[in-house]
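The data below hold one chain only, encoded as structure tokens and taken in the form predicted alone.
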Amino acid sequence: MDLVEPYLRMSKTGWMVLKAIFRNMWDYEYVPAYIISRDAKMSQEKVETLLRKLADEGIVTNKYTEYLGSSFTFMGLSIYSLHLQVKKGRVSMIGKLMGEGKESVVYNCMSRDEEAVIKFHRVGYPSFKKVKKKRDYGTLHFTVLTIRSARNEYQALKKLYGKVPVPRPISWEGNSVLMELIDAKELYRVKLENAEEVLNMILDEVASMYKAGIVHGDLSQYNILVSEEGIWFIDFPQSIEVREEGFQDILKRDVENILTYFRRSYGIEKDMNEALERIVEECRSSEWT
């Protein structure tokens, strides 16, 4: 996904329209043009012209019912979130696309003279329908959940940084999380010579995470980074706090994923119950146990 070109084509009035949509997206699935007109201090006719142009650019989606309404596309929300980061002086340059998946797009960037990573969250519509039904989000557009996903990751990183090896969180805006760049490779890309030692390190850090009150929620060989300097954990949008409903099952699934990977890749056998007991035992002094 190219963000730079459409970002550079945005006009001042275009930003004003996106700001109005962002401010009101919590109250409307499709923000009415007359609301956008009111907040952007523009005539409704001019707003509707801009909305059609932004839709042609793939930045918004317009819907005609009893009124013209508009909502962000993933690209539009990402562009506006980047705009907020730039406006607040946190991002000065966007670099290359580092990765693109179903749940996020990641770029490297410059943040106050240091190389960093900016991650744009995206939550697919099918996933949203399941969560929307479970959590009663009413008629909110699925981009709202995308923003909540980014906020959840940022809050988890803030809580864990300094206690568990995770990237240093810098800022959160919209569906974007700005964080420290870690120079390491995903676990599945590395052939370990000390596999059992690394597995024990991972379990120790899962225990530290648990002690800090967080369960990763989607732990696997794809979101553990490895280098000669150590290991790091990334990708926390699905993390939950200890004592949230079902956290024990999610912790068990995280541990099972890691044990399965090391068994299949390195022939290392560890008992699931012993691994879980080890994590809990190391946290006996924690307020959570």
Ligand SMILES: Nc1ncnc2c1ncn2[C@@H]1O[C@H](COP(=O)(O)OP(=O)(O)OP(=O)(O)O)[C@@H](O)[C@H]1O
The other form holds:
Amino acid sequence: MDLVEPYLRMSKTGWMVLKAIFRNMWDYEYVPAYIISRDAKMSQEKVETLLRKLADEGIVTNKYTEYLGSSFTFMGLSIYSLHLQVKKGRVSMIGKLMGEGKESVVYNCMSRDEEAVIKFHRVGYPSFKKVKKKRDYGTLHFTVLTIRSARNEYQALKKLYGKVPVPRPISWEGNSVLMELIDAKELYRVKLENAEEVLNMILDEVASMYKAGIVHGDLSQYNILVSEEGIWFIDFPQSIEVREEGFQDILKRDVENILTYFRRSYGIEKDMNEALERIVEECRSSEWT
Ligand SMILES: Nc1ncnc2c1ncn2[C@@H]1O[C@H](COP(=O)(O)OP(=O)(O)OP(=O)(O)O)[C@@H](O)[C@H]1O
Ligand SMILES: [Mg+2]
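Now the other one: the form predicted together with the named molecule, given that the block above is the form predicted alone.
Zooming out: every chain and molecule, the one shown earlier first.
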């Protein structure tokens, strides 16, 4: 997905309309045109013309009921979030697309003088119904869920940075998280010579994470980066706090994923319960059974 071209094509009035949608989307799945008109101080006619144009460009989706209402698409929410990062002086240049998956689009960028990464979340979109059913999010729609997911990732990174090797979080705006660029490759793309040592390093860091109060929740060979310099953990939107409901099962699944990967790829056998006990020992949680 190209964000730069639609970003550059936006007009000043277009940004004003997006700002009004952003401000009101907490209250309305489709923000009524009259609310946008009031917020952006623009005639309703002008707002409706702009909304139709933005819909043609894939930035919003409009719904016609008793009134015309408008909602962000993933692209629209992403360019508005990028706009906020740029306005706050945190992003000065967008570089190449680094990854595009089901749940995110990741770009290389410049933040002040530093090379960084900006990740645009899209949890729940377009498969929003599935997510809603699975976790009972009530009436929350994809924009709100996506922003929550970005916030959760940013907060986990903030909590862990300095304690566990994770990218340094720089900022969070809308569905975007800006963070340090790690110069390393995903574990699954690397042939390790010291696999056992790396596995132990990973388990030690999972213990440090646990001690810091976080369970990753999607730990796998895809979300661990490795280089000569060390290992890093990425991808935290689904992380949960230790003591949140069900955290034990999630920790167990995380550890299981890693042990399975090392068993299949390197023939290393490690006992699941021993590995878990070692992690939990670090914290001596009384709630652990
Ligand atoms: N801080 C970073 N430094 C370097 N590369 C990164 C960084 N963050 C993400 N990446 C790259 O972008 C990819 C996707 O990021 P991440 O794992 O956070 O998102 P994701 O939700 O897994 O996306 P997907 O929808 O593809 O599953 C990573 O596999 C990695 O290659
Ligand atoms: Mg990932």
